[in-house]
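Only one chain comes next, encoded as structure tokens, the form predicted alone.
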Amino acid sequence: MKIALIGYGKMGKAIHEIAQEKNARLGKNHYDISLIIDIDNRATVTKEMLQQVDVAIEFTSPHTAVDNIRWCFDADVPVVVGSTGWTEQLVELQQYAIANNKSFLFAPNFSIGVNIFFEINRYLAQIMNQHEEYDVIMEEIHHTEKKDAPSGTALHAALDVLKRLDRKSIWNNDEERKKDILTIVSKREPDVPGTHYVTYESDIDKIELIHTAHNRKGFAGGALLAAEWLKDKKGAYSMEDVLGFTK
């Protein structure tokens, strides 16, 4: 499988090293990373080079991710797309991709155990819906060089909590707790990959949701698995569909 990495960043190049150890574990060059896309030569690589592929990977920024998988759309390579931080244009770039028969994955984050952690958190939430004496707020750690805030794991695991939970309404970033409101602090501290919490309080207990990465690999395998998935599919996808989850 030919393999465009759209960004090489920490991520990009977390990607490459998984997938160089794989092909390893293999015997054979299964992910093939035929083409490395960045800031220093997105400029010259035509979309006939682009088509060479099988599938993208995109992990770059909130301010190029949009322009970039529209790129991929007009040169109908399918792509993966791991950047948050832009999520406000999704529901019309999901609704391009099946109307114009594209292929299209976007994930807050290809963790296999972040994604048991979303859907631990969906059922959690469920439940206390039934039980209004719990409060609930979410925190999220990660390294001073991530661009958003929230992260967007916690926004994902915010807005399935806003679906099930009748007593939450909205979401904001910072420490003051309302009744209505479902708060995300956010930390930055040094070389933290990421920690997410979702954390019920009532006066007599406390349940606490709690992932811990120790490193990118989770991602990255995360990231070329949806890859193999997507590789032959037309429309939007997201992790839930490759792990066979609910939404």
Ligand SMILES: NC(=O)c1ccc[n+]([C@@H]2O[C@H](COP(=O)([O-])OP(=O)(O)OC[C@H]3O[C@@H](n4cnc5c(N)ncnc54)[C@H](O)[C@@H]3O)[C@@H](O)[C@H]2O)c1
Contents of the next structure:
Amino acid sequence: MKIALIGYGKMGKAIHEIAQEKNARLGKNHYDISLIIDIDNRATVTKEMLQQVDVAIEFTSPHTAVDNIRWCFDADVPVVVGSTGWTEQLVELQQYAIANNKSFLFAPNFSIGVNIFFEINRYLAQIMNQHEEYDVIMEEIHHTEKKDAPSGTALHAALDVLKRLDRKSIWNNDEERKKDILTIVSKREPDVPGTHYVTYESDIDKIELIHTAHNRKGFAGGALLAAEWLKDKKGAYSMEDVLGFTK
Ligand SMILES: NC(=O)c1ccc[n+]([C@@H]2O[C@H](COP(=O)([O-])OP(=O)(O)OC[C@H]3O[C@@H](n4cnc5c(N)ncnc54)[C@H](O)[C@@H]3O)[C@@H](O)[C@H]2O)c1
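Counterpart to the form predicted alone, namely the form predicted in complex with the named molecule:
First the chain shown before, then all remaining chains and molecules of the complex.
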């Protein structure tokens, strides 16, 4: 499978490394990273060059993701997107992909563990809807270079809670606690790949759901899995589709 990496920073490099590790088991060129695109060569890569790959994997930044997704749509190349912080345009791009037979998969977090955490979070919120004595708060901790807050992962988990918990109507990203608002606290600390908490607390006890990423390997492996899953499909998908989870 020929892959273009769009964005060759921490994540692009981690995906390349995992692809090479997997090739050692699956066969020399199972994941053939045949095109690497970053800011310094982006302008020299033509649509025809991009069309040589089976799938593109995009991990750049909140400001460049949408332009890169549209570029892949225009070239008719399936695109797996990990960049976060641009999701106000997600629905529009999903609708475009469905209406125009493009292949698009976005996940705010590609780690299998986080997607299990999302599934448990949805289940827990559904149960907690009957138990008003519990208030809920979320917290995310990431490395200091992270550009967006709250993290795409925290936002995804928060929207899943808001869909299921009638007593919360919106989220906020400050520490002010209000009864009908789901607060997401964002902290930035050196060298933290990503930690997410969902905490339900009553006067008598506390239930915490925590996911801690030890490194970037989980995101990279999940992105490759998603790329393989997407390459022959049309439409707009998420990691829940890859793993067969609820939405
Ligand atoms: N979905 C997930 O599982 C997941 C996991 C980790 C990070 N992320 C997100 O992925 C994005 C990238 O993360 P990172 O840690 O690799 O960042 P990074 O800053 O280390 O790397 C980004 C790379 O993109 C390049 N770039 C910028 N503009 C570009 C353009 N127009 N075309 C091509 N390349 C361009 C930069 O030069 C840089 O090398 C961020 O938005 C981050 O929040 C998502």
